[in-house]
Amino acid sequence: MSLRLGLGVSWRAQLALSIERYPQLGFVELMVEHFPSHKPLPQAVLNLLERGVQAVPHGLSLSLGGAEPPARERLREMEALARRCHAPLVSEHLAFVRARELESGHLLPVERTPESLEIVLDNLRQAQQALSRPLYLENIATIVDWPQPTWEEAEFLRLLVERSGCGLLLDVSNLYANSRNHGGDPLEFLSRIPLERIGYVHVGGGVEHDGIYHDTHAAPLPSEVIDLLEELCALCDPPGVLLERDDDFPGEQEFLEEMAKIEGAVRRGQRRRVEATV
């Protein structure tokens, strides 16, 4: 069967009671380090689950872009939490976070070169033999990127996901920042992406420090993050949509007008892939 999530949003606790409330919920994203497997999850969360909402275990900590392979500790948490909430998939990002035994409590973007690929390759592997359910790679918002990359990062990717049988976790708002701070067009990327590999998407908000687009996620939807995401939708048919927000968190009110930019965005994008058939 294939996969179906629909409209989602990041799990916090400041934002349980709308969630709870949003009528269209089709899925939730739960960061793996907040819920740790000797800790029950939330009434809030089970209580989700309960009605049928689905949730997908999102990582923050495997480090897939290190030298060193992904923690059994970690990638065992990951797992537990799949198995206690029967997530259809997992989800991490394509960053390095850790080398030896120092944390850079950032995600720090991966070197495009044929030697990085492999070690990713390889750290994917292993990733995956440990995983029971399929893992999704997420593309991050980076401000320095390495000098002279092999690949664009569009085709990095590509190769990743052809090579390792691994899903796409599209952020849509990362690449927005990126083509911000680094050039690019976003809609040339998109053209050189596997997008029949995506699993979901991620969009959010964020704020401009002096010529710098930081992707915060604590800020509205920008009108562009939502133009981009219609542009996506008319490409294909995602399976799921997911707003993040991790800080200032709305109200209920602003958090509905939230869901409803997303919503309008993904029915205009797929009004116009029907279109184009005809």
Contents of the next structure:
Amino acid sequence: MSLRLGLGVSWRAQLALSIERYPQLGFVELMVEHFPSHKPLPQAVLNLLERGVQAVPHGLSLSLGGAEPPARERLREMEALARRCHAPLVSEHLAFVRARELESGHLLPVERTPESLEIVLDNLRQAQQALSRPLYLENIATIVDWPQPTWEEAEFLRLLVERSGCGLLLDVSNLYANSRNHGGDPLEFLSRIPLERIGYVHVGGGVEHDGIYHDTHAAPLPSEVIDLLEELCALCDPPGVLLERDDDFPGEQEFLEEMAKIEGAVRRGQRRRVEATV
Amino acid sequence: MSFLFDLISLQFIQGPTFLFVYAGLMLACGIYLNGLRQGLRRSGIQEIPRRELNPYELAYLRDGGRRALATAVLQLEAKGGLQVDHETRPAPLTAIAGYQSEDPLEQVILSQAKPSVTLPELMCSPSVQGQIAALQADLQARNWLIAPERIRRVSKRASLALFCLAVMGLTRFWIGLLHNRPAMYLLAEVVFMFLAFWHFFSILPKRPAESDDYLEKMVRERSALAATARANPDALKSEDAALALALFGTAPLMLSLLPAPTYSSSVDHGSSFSCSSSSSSCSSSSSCSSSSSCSSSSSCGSSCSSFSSCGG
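Right, the form predicted on its own is done; let's see the coordinates for the form predicted together with the partner chain.
Now the complete complex, all chains and molecules, led by this one.
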């Protein structure tokens, strides 16, 4: 059965009412670290699940790009949440967040070298063995990058996805942020990744500080990200598109406007794809 | 006199046997009173056809008159009948000229809010208190609330049973002490009885089970509203704010309607306010002691009896 998620939102208590009232809601993303297994899921989330809205656990702290294997306890937490909300898939970032006991507090980029590729593949294998759902890997936004990479990010992602069998969670906003901060053509990036392996897409707003674009998820969606989403939907049919908003939460009206922007971009992209095939 | 005490304390029954008899009497009284207590909960909602409760009626059911009034204020604001200056504490409430309402409580609020009034002042207004009392009576008549006389009846029977058993037990204990007989087991039984009665009958239900089920369902269905009201109250529309205040008593929504807390070295009254009169006082915590009586606009309603504590 093919995966179909529809339009989604990263669930936050601050947005719970707007999310519940959004009629086209297909899925919500639940941060694994926000829903520990010893606590019950919020009733508002349970109501959504009862309504048939799908839920996808999304991890921040597995550190799949780290030198150490992912912690069993964290994998157990992700698996427990996936079981509790009958998730069709789980997702995590292609990043490392700790080295030994040292927590970075940020998603840090993985070095794109053959050694690093093997380490990430090994970590992915362990995570996949511990999880009963397919794992999807998200591209991150970076402000700094490792010098002299063997592969470009798109190539590295393609290799990881092909060799591990995991899916791809494409963050269009991160792609936009990276192309803006480090250069590079996002459309070329899209042409080099396995689009058919995309499980769902993230979009979120950001701000520019001192010439650097920060993907803060605390601002309205920029038109460039919406345009990029449209381009993606003109190339493929992603099973789901999700709005990320983590701060400076909008009221219901602004929330609906944000979702309308996403809906519009998806529709326009689909129309172009259909026209191109006819 | 001695004969009377002997009779009261069933001296014709041997000590160890008496302990069993006394325990049996306690159990029988407990079962009987528990039946009465359960009966209170099974009052049933007679209203046919069922009329849904409006937000301030829900607020009254949840937490009494103070929350009902605050909800009605936010509801009026949502309808465009009242201007609420949330930047000032307590927020001045000003009626919008030309706005008409059919609802009696809203009419009273609007009449008081010309030129402007605050929530504490509204609480002290006799006409508002009268309307809150009418609201309480209406909810009782529709069986959403248990009539206070029914609560009092159960409370009185529980008090009577406790009194009789206590007199019997303590008299027997006293006579036992006079005759140097061991009576500690009896004392333990009496203490246990006091604790059990206090636990089960000091707070009698004020709502029938159907009302509780209804409220529970509302709370469950509106849990997204609760989450947003707690985490991001500023993002709520006025009508959502009114319902959130009614169902969940969301503190940030209530705060601007109340006076800013004042701190003093002696007694910290917090945000409390009182409508001073010789017979009634209401605190912001909406509870009253067994010795005080509450005005009709407090959450205590009129069901405060000597054997029941009040509050939502």
